[in-house]
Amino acid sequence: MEQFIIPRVIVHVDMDYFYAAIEEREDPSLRGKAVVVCMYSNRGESSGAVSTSNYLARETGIRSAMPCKIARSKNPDAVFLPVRKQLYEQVSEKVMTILRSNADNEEGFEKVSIDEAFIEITESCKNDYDIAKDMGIRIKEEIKANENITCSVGIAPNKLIAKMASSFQKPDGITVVRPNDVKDFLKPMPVKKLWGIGKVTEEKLYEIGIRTVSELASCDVMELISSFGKSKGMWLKNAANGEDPTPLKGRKGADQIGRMASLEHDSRNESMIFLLLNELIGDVIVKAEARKVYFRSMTVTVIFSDFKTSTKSRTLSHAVCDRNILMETAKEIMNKFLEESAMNFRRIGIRVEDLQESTGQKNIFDF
């Protein structure tokens, strides 16, 4: 019997050299110069390790987690940075946020590390690969101009094939396999490129005569479950088919819950506004009820016509879920951002947080 799978689109956003592309946008200058991004020890800038580099540097042979002193060695003229993890965290949670308003729902996002994540939008583009694609490219307009760093995507019926498709154009570019062309996009690579082979697997696929994916594929199931036990070999098989039902990991109990979506079309018409706001509250409200939460702050965000990115947020005075609070304070904070710009209208979203169980009826004695 064939496995039903339901049709998806995900899409993989990796940040192109993202410590380095930081630092030469913090610093101008540094571009066109190799810059190399490390983690010093309490030995000095003689130990350590690489974090990141950019292009110009990994065309010398720089890599991630070189020594670096092996680094200085291989370009003496490159600049040498140490790591500002704070300043990355924050250009990271900026660049989540634009990711977050994209997807289907929240449970459709999954950070992956500092630099990247999956964001599924099958209901956003209505399983169409061609308005998919065109989010995509947004997505990256949205990044460049609110960060001013580039970032590399791609486009698949799953996250496998949507890992591997970001990879593909590096750096700055877009990659779409639409589901009949999973095979297709698969079948020249070898099987080291496959996301989740690593040199030991790779070493035994060798041994037994598979070198590319294509081979992968036609190899006897049997031979593999052999060779790497029952769940290994089916991962490899399917894996080699383009196969993975594996959902997001969305923040399952997350602490905040969040809605966002596109106007009609770029607008400051108020009635449009607060219609699509009404509708966006009356979707997280039920969430709130459903997992039985107050939250007690509130976060409106909006994307302007020329993809720039603004959020206030309120603290309420106390943990509350109720729709007409949520209502008449992000009204106010709409006013607010129809009062500070005259620029049109793209999205808007709406976020509860500091998420609190609720224990039962509360009453105004409870506060």
Second form
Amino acid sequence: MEQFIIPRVIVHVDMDYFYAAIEEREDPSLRGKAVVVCMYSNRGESSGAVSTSNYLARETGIRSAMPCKIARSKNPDAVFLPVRKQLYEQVSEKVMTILRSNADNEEGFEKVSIDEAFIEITESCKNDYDIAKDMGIRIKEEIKANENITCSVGIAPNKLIAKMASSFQKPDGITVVRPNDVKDFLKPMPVKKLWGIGKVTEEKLYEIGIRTVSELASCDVMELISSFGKSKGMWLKNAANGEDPTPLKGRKGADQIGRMASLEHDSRNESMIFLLLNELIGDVIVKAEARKVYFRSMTVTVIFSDFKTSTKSRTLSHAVCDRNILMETAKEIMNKFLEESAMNFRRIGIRVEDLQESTGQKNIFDF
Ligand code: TTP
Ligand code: MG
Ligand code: MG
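Next, report the structure of the form predicted together with thymidine-5'-triphosphate; the form predicted on its own has already been given.
To see the whole picture, the full complex is given below, headed by that same chain.
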């Protein structure tokens, strides 16, 4: 039976050699050298494991999770650096802000780890994969312009294929897998490449004679169920056929509500900016009311015509859900942005945070 699937366009972004790329950026003298970032244990530099390494280091066989000692023996000339987690968290935060701002809406964003996230762009690209590719290229440019590091992008009809597409061409790649190309994309892959298949499953599949994704796709689902149980068996069958209906996890527990949009053309015309701001704020208030929440803080984001992104936040004295307060505070911030930079604005966004349930709690204006 043919399943009815709502068409989606999902983007997966994964930063290239993330920790090592940040170290290279911070110290340009590292360019052209093999760089290994190590998580040393409290026994000092003689123990510990490799967090990551740049691609030059990988050429000499160095891999994540390898003992640092072995990495040293593989490439004594490499530069070994200790992890600086706080710094990487800060960069991650900025990258995530950029990604979030490119999603259709707040629900269309899901952070997967410190250096990767899914975003849904179905609406923004009107379900057109040519537009989606341009958006992917722009996201790469935006991250490069703001953070001076590269990423790899996968664009596909679901999370499973988008995730696999982003690792298809690394580093600094972009891979678009259109709905009609999903089968061909998967066909030649060994089963271990299917995102979600670990060592144990791989070995079990080998035992029943399945080595490639295409063999798995044509395998009888009942045989898979008898080997793996119902839910895993069905998942394997669907995944091998490139099907993954799982939604992005943005909605659940999202502690913020936000909207972002492009100006009709790049501009710093106040009335044009405030008109769009007013529209975005209207949407945010409607959502906050629907969720029955008040907010304590708010953030305004501006993306300038050179793709540089800037944000400013304010904390309010009380939790409210009030359109006028939001508009006034946002205008104040926007005026600051206009004062500080002569650059045209490209996109603007507004986000409310520190959400609190409004049930049983009065708005300050109720008193
Ligand atoms: P990854 O995205 O898996 O790897 P990467 O970004 O270094 O390289 P690439 O994506 O280009 O293949 O992981 C992101 C970061 O997480 C990585 O920079 C360091 C950290 N990490 C560890 O600390 N230990 C590990 O075993 C792995 C795999 C990653
Ligand atoms: Mg990465
Ligand atoms: Mg990653």
